[in-house]
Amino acid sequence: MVTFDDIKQAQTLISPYIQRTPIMQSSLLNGWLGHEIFFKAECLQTTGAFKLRGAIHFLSQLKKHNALPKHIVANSSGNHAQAVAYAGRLFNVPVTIYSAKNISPIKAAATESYGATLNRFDTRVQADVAVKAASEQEGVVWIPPFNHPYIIAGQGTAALEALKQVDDIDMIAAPCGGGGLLSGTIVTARALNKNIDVVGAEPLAANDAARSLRENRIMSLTEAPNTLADGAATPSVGEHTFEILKSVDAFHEVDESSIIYWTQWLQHLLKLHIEPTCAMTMQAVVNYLSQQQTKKRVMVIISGGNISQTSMHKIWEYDCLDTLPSLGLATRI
């Protein structure tokens, strides 16, 4: 199990090498909701994502136990590729990796332009058995992307900075995919001050997690979902991730014209390019303070900003700034 111990730990190995992010206020947004918000830049880190959190203490860790491999590989169509690209480039490990051809081209050219070979297999399933089996030679580490401690370590240290950042937060929210970031997030609140609650996010087209936690089973997606939240479209959490997520405060499935309005508002007031996925968090948000009776300070990850042309024009196509934020629009799911 992964303590906060470990994510302090995390915290001083990857500080040499990524961007302290910065805390943004919208004032308009606070004068609306009554409440004041914090968001984590996490968009604005190297690689455009807090991926990367993870892919550097798993190499930081590797460093100081002296087992750097020979090689790198990772299977990934998205943030993690260009995150472990650009690790493996600061430790002087080559990359590899394995995706499905349809990786957008902005992404390929990403993950090149890091120093990492890209081999790339007619389907997502090709690219994991090749990437497996790659994985198991001679000197090969395969680096994933959130069920392992030194992973969720990482990502936690987005958490333990954005509450350094700012005191006497009342709740902190994150989004859940594999649930690497939102469990590192739960370590670290528990930890830091128990009156702290952590509210957790999914699309609801992808509500593996949500089902998950009802069951209190590790429960999958049977198909790839249609969500614009892609980063949150992963399959199922992991038993590493699951274990923590269990504890959650409160846990929120957001419909996909939510995620939709969130994602033009949160561009607009903050000025920041963000990913359906971490805009999807307010609608967690807004439920969360339409509940409380005293002014709350809440603490949200934006956990990153690579979206496609396919989806920023599917999330303009309408527009949702003709409606203000407010508590009332509150949808409870």
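Structure of the form predicted alone, given the form predicted in complex with a further copy of the same chain:
FYI, this one's just the chain on its own, none of its partners or other molecules.
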């Protein structure tokens, strides 16, 4: 099990290589909701997402133990691919990425621009099988997207940084794909203040984690999900992340219309390029706040900002900005 000491050590190891991302607020949103919402802008991280934290930590640990490999392989739908490609270039190790053909074109282009070779497969499952086979070759190391203690500890540094930047947080929220970010957030929050609630969000169309938590066993998606939140379209959580995810305080499944709504509003209010995968977390925040009797201070991890033109077109196909955010019934302008 990953510990808070692991996360603190990860912070020390990766600090020379990553950005200390800022905290953002919207006074309009705070006024409409009646609570204080803080946003940890990991969309401004190098490579555009929190994933760099885990990838850098993984390779930093190998370097620390004089165990850097001859070649790195990884499987990813995009943000992890970019992070591993960038980290591999930083540590002078060649990288090959295995991905489904539906990878976001902008994420694919960025991955290749960092020098990685990108192998595309018809499905994510096929890519996962191929990367496993490649990892069995001599001198090759597989950096998984979430299911490894080094990755979880690295991703947990985002919450550690955020909760050091802002005091007296009552709740922290993060999206969940494979669970690396959310499980790292849980470990961090529990260590810093056991009274902080941790809330997760997942697309309803890719709700393997929610089903796993209900069934108390890891459940997998049977087919590729149709969701704009492509960063949370993983087939299943892993055994390392699932054990930690079991202690989450609340977990919400978010439909596509809510994902679109919050992507539009957060881009508008924060003036940031925000991915649907993390924008959906705001629906979980609203669900949480609607049950509260006192004013709360909430931290939301904006996990990434890499969006393809196709996704942007779908997001802005119709206007959601004529309906103001609220905790009750929607308020039309």
